[in-house]
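The chain below stands alone and is given in structure tokens; this is the form predicted alone.
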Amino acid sequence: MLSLFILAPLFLLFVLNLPLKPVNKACFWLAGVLLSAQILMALGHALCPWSLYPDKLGLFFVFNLVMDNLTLVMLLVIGIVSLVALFVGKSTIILEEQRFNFVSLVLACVIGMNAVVLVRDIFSLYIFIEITSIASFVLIALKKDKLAIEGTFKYLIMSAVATVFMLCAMAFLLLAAGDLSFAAVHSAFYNPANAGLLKCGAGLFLCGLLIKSGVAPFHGWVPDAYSSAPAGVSILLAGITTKVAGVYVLLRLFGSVFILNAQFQNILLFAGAFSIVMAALAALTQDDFKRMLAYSSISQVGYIILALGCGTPLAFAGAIFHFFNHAIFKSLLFVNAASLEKEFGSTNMNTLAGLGNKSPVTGFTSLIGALSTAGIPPFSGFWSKLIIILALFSAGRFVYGGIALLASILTLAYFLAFQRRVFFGKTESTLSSAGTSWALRFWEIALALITAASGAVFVLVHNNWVLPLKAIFW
């Protein structure tokens, strides 16, 4: 049953690329139905588990697919963000050829991401990370303009470096464990004779995944890739793709496969804190909304890395909850950016002013996303940040807890500056509205409601989703 999360989008991708005009014209709706089914399957599994045992995929190549609480959260958020990205792309991509290619590449990303969160061996994990990354390269360059090509090239170079690190890491792990399954690698960590090889392998994997995650100082490709890509691609990249290919794998491997020793903890704590502060300061200086959101993404990923470095079950649970929250409120803000770009032709804050009356829905939903990102109650971002900060303080990491707390002030500062510059003040006489689509308005409202609701019913979310997450770690 779990194999459907991989086989269904693969089958649809195959069918869409057959020379069948009616099917090709309905590509957005067919992909939308598939992604909606994934969301319902993930929610249905949470209410009534329908797969209690490992699943096997393939006749000649066998992948052990396993569902646990972390996988469940990932499949849900992959479905939500991919569905939003798909229909935002439908509303913003004009050329027919680009629209079809966009749907095919989104499906390729979904195949890769679903497999990444389901497989339970490191080699298969690596293969599907690369499938996701390759599809992402092409998506960024979809418009084929200079900035898009530049963003893709930077991402490609950094990703190639990360690939070398991960391949070398797998060689060390295979030498030490004799097998790349999660269970075999984890067991090998308890053999003192393997300590050197395993530390090298885990360290190299850590370097590769920090690059894939876009954590500072390996973040140079992120602002260019996110800001130059089409609106739907920006949502997919910022909301989920780079997070699954990097951050999720860090959580999975260092949460339940590798041994998170003091050295790795210190590296992760420093990388997380540095990303939080550096990216927040960089966001303060941006004039383009999408570049500001890109730096904001780097900063928010820093919170997840910081929680991972803390190393306690509570911190891990907070990291995964913040992963979910970040995917939702960052997708919301990128939908807002798409709406502004479609309606007013720009995301440059110097040319946008006084839009509160012209675009009240965008202004209000942007405020909800901003407050959640900054960790203001009662929105969802407040609760996940609170869990992370409490975990840091309870573990005696007072300096890092203080950094995480104070950095929220910087986040609030650049988002309030954005709200003031774009939605308040005097409207430019040359600024006119070209109108936006109902789909963009719908997704703005839907994502804002999810952000508000997951904060308002936090007790239920905590008891039914956050607490069970603590049980998956060794």
Contents of the next structure:
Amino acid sequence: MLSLFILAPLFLLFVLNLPLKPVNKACFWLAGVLLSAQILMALGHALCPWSLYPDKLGLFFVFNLVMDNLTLVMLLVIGIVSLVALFVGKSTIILEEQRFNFVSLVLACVIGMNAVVLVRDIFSLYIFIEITSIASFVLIALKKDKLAIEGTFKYLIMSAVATVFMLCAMAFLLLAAGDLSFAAVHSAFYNPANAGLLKCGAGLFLCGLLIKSGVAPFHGWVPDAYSSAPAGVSILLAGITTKVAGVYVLLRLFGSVFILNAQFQNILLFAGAFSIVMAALAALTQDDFKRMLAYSSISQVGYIILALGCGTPLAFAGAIFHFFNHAIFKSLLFVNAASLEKEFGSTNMNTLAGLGNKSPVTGFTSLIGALSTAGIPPFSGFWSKLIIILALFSAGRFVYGGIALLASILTLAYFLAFQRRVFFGKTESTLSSAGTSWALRFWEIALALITAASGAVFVLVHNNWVLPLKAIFW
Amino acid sequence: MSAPSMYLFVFFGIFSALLLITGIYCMLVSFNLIRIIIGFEILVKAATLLIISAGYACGKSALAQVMVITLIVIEIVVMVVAGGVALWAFRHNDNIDPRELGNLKG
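The form predicted in complex with its partner chain is what I want next, because the block you gave corresponds to the form predicted alone; please supply it.
Shown next: the complete complex, the earlier chain at its head.
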């Protein structure tokens, strides 16, 4: 059954590209049904563990796909964010040809991401990371305007350099372990004979993955790529694509495959804390909403990396819960950006002012997203940050815990500055609304409800989803 | 893995390090998008050489060959996309100087 997560989008991609007029007309709805099915399968897994059914398709496609709790959370997030990105793209992309290409490329991205979270082999991981990345390069350059081409080229070159690091790391791991499956590499770490080669391989992998996830010293491409992409694509990129290709692989490899020794812990802790503070300070000075959100995204990825560097099962579970929350509230804020761009033709905070009366839903939901990002109690962002900070303090990392705590104030500062400039205050009479889009309103409200609800019923979420994640950490 | 095959790995490792340095120099020094892509291609060739010699040194040549063939296919796809992006940069700016790609800042 597990191979269906890869084969069903592939089959749909194939069918959509057949010259059939009615199928091409309905492409958004077909892809939407597929992604909804993925969300339902991930949510209903506890009731009906369908992954236990024998996989007849596995006779033809030998991939060794495995399901565990981390994979389940990832499949759920991939489903939700891709669905939102798909329908935001439906209401913001106008040209017929671009709409069709957008659906095909989103499906290609979904194939790559589903496979990345299901495979248990470093080389297959590399292949599917590249499939995801290539689809997202083309998605950023979808409109082919000058800025989009520039953003794409920067992302492409940084990603390519990261790929070279990962390939060299694979050569060292192959030499030391003799095989690249997770089990073989993990058992090779307990053999003292090749410790130097393995450390070299893991270090090179770490360099490549830090570039891929856009952590602070290597973050240059992130704001350019996110802000120059079309609205639907920036939701997909910021919410899930770069996170699965970089942060998930980092969590998986350093959480359960490589041995996380003190040197790697220190590198991860420093990189996490540096990107939290640096990106939050950079976000304060931005004028463009999407660039500000991109810096905020770097800052939140810093929390995940910091929690991984802490190296305890509690911190690891907190990191994955923050990954989920970040995907939801950052998608919400990017939908708000898409809504502002569609209604008022700009995301520049200097030209937008006092829109609270004109678009109350956008104003209210972006406030929810901002409070959740900053970690204000009723919302889910508070709980994941609480777990991370508690884990840091209980592991004795008081300085890093303090940095994580104080940086929340910086997060609140830049989001409240944005709210005040754009939504509060007097309405400029020159700004005229080009009509509200009810589809965008619907997704804003749905994502705001998810982030509020998963904060409100946190005990339930904690017992059913967060606690089982601790077992993944070796 | 035996000592002679380890020497072989070190021998090829030195060559691939030289290729890596060449590729990085090519990417950093030239002001031409196509040359940056060529520099990246040299980097990937260095990694390919390292993987194939690692596979030989640990006695898993077949596995390494399968990996390298897959890797070449994927790199070609990345190169095609990069070439397309460079083509559109040329259409917008009438040259392929990466210094023209400096409009996004902050």
